[in-house]
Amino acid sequence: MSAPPVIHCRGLSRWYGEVQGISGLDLDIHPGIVGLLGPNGSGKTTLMRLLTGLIKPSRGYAEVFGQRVRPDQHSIFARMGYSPGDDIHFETERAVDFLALLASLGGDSADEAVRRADQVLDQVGLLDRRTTKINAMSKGMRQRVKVAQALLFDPELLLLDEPLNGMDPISRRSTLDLVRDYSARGRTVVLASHVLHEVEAVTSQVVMLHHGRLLAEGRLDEIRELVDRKPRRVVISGDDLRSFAAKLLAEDLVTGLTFTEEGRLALDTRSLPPLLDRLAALGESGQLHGLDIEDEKLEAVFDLLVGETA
């Protein structure tokens, strides 16, 4: 007999007035890494808020660790860590103080709270910035602080809502490595993203949402094939971008490039994984400050899949 699912949803629905967030979701998630994939507005954040008890379902239910999720189910939430898409920081606090405060609210003594805060800052590569105030951090660093707070109490279930937004290539890679290592310890990670490559880098198990409904599960290879037929666009920011452009053109990693009005460099490619690996290597010098993968094409892929299942 197979082990019971970590997350079990039946008929789970949530509306915001007349707006559908999640509708009639039947879903089971087992231990490991699961990619929660969908365009912006597909219901990923709504699902995570339902699983963490931040909002109540309009209909149906969700169970985590075999227990029905309700706002007062603290025994469930003590076993979960959640990195939300929205900022949750106390802006004027130092990173270590913000995390130590959360640890103390969880029952740690003052010394234990600081020790725990330093431990998770080390996990996300920010121990050397422990005394930096959060409002002085870049977006990517702030994202890593959110991941750190989700890790504070070594949860069995980790929910990450678009954690890589705004991170530079080095931070993205280290965060994905952290996700892999966490799963290897027998934990469950749900990684929400609208960027297919981010999910594919850590798992082949995906849940695809579209307009609040479950579109498909475990069809990553099919989606990958559809996306690979189309050029992908990566937009980077940093110093001396013209030098970056010349190197990438010489290595045949891009099919075209343009400079945006904001001074960023947009790269078109049909070889996304090798390009990202190369950008990570080039970014080790510190000249590459940010990277975004534009996935407008993913909307079209979802439309194709909707047509297949209609």
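No experiment lies behind these values; they were computed from the predicted model shown. Numbering follows the first chain given and starts at 1. For clarity, a rigid core is taken as the largest C-alpha set superposing within 1.5 Å between two forms. Compared with the form predicted in complex with its partner chain:
The Cα shift for Arg270 between these two forms, taken after rigid core superposition, is 2 angstroms or larger.
After superposing the rigid core, the Cα of Ser237 is displaced by 2 Å or more between these two forms.
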Contents of the next structure:
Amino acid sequence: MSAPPVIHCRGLSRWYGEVQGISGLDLDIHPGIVGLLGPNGSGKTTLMRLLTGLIKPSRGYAEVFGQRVRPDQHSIFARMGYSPGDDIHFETERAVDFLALLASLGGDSADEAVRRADQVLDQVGLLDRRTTKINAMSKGMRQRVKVAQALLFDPELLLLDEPLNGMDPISRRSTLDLVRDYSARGRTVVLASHVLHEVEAVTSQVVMLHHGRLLAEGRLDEIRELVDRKPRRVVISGDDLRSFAAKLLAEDLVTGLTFTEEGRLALDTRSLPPLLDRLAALGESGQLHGLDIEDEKLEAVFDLLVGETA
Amino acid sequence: MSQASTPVRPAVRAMSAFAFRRRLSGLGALPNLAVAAIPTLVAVVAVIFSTDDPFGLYGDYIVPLCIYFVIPFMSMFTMLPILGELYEQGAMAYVVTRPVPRWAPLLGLFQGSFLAMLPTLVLSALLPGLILAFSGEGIATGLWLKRVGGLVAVLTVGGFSYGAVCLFLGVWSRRSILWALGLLIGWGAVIGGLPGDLRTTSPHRYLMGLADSWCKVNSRWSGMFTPEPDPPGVLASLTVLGLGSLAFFALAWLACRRRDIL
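Now show me the form predicted in complex with its partner chain; what you just gave was the form predicted on its own.
Following is the full complex, with the preceding chain placed first.
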């Protein structure tokens, strides 16, 4: 028998007045790293808030560790750490004081709280900035403090809402390493992001939300396979693009051609890999200067999946 | 389902220290100091323009001024900004996602804010008392202590009760400042100062009852409000204010369980 899911949602819905945040979400999340993907406004933050009891569902329910999430179900937070997408706001607090305050809310005495605060600051590489006030920190440092507060009690479940926003590349890498290490210890991490490659860097297991609904769930390569069956657009720039276009049409590799306003050539294809091989061969002559695959971006993946499910 | 037994006391103490520090550091203390300065300015003006029995003005003006004006505004300025900051900006998300009941950090916030309010409440009673006492021919120490000490005690009870009202409003409503103006000034000072049956429902009447007993001062701020002909006694006043505060704590507890944190 498989282990029960860490997170279990059934018919989970939340409206903000007339606006739909999440609608009829059925979802099970098991230990490991799960990427929660979706463009802005897709319902990622709403789902995180529902899982932490910050907001109540309009319909349906969410369970974490088998317990129904409710505002008074505070015992769950002994096992769960949450890094909100919002900023910290405790602007005039020093990093160590902010974290010690939150550690005290977990039951630590004053001394224990400071010790624990230093421990997590060390984990996110900010121990040398322990006495820096939050309002004197860069966006990236504030993000790391947010992650640190989620780690305070070494939780079994870590919910991170857009933790990499505003981080410099080195901080991103160290945060992603931290997430990987965390998961390697048998913990569950839900990493919400609207950037595909951030999630890809740590997991292949994703949940995709779109307009508050579950769009796709599973391994990223399976989802990519689905995407690969859909028409995709490649935009190239170079010399003598008209002769390029004629050759590609003759070989039946493209389903449509358009010249963009910038003088580039947009190619629609259902056979991306052969097309890329052909372009590489043509490009050896030096006539091809640039190539962009537009649907590498998350929004395009979503557009394709939405088209698939429509 | 049983809840894990996380100690609540460290949470209350930590939030209390946070609120206390926040209210007394930087610009946080300025609004309260400004409110506390008003009775002192009134005392200075009274000394400049009045020569006979300056300390008599303490009962005539300073005591009612503190009860009508200082308590409600100081309660608002102390309690509402910190609650607004936590709830409206989403900072409460960091606080309530901890293994303690939601009432624990709120109790800490109330405790710290109330303690931070006390020094300014004392100042608003003490400074005018000193100015008026030393500007006349001198008064009996016993009378001075009774008036000033009595007013400090009334302000403490008033700050606690009105603070409980503000705690509830700050947790319950996004427009807490408007509600607070309506409740503390409208229902408190105005309704409590006007004749009629409604007056008995206002906490203000019971604060004036305490002032009558503890400072030997009636609501004599003539021209604005009608004096209470039969002010309530100490026991009745403390009972009403105590039960009222408990009721607002209970409402705050209900509100904190119901309110979404966005």
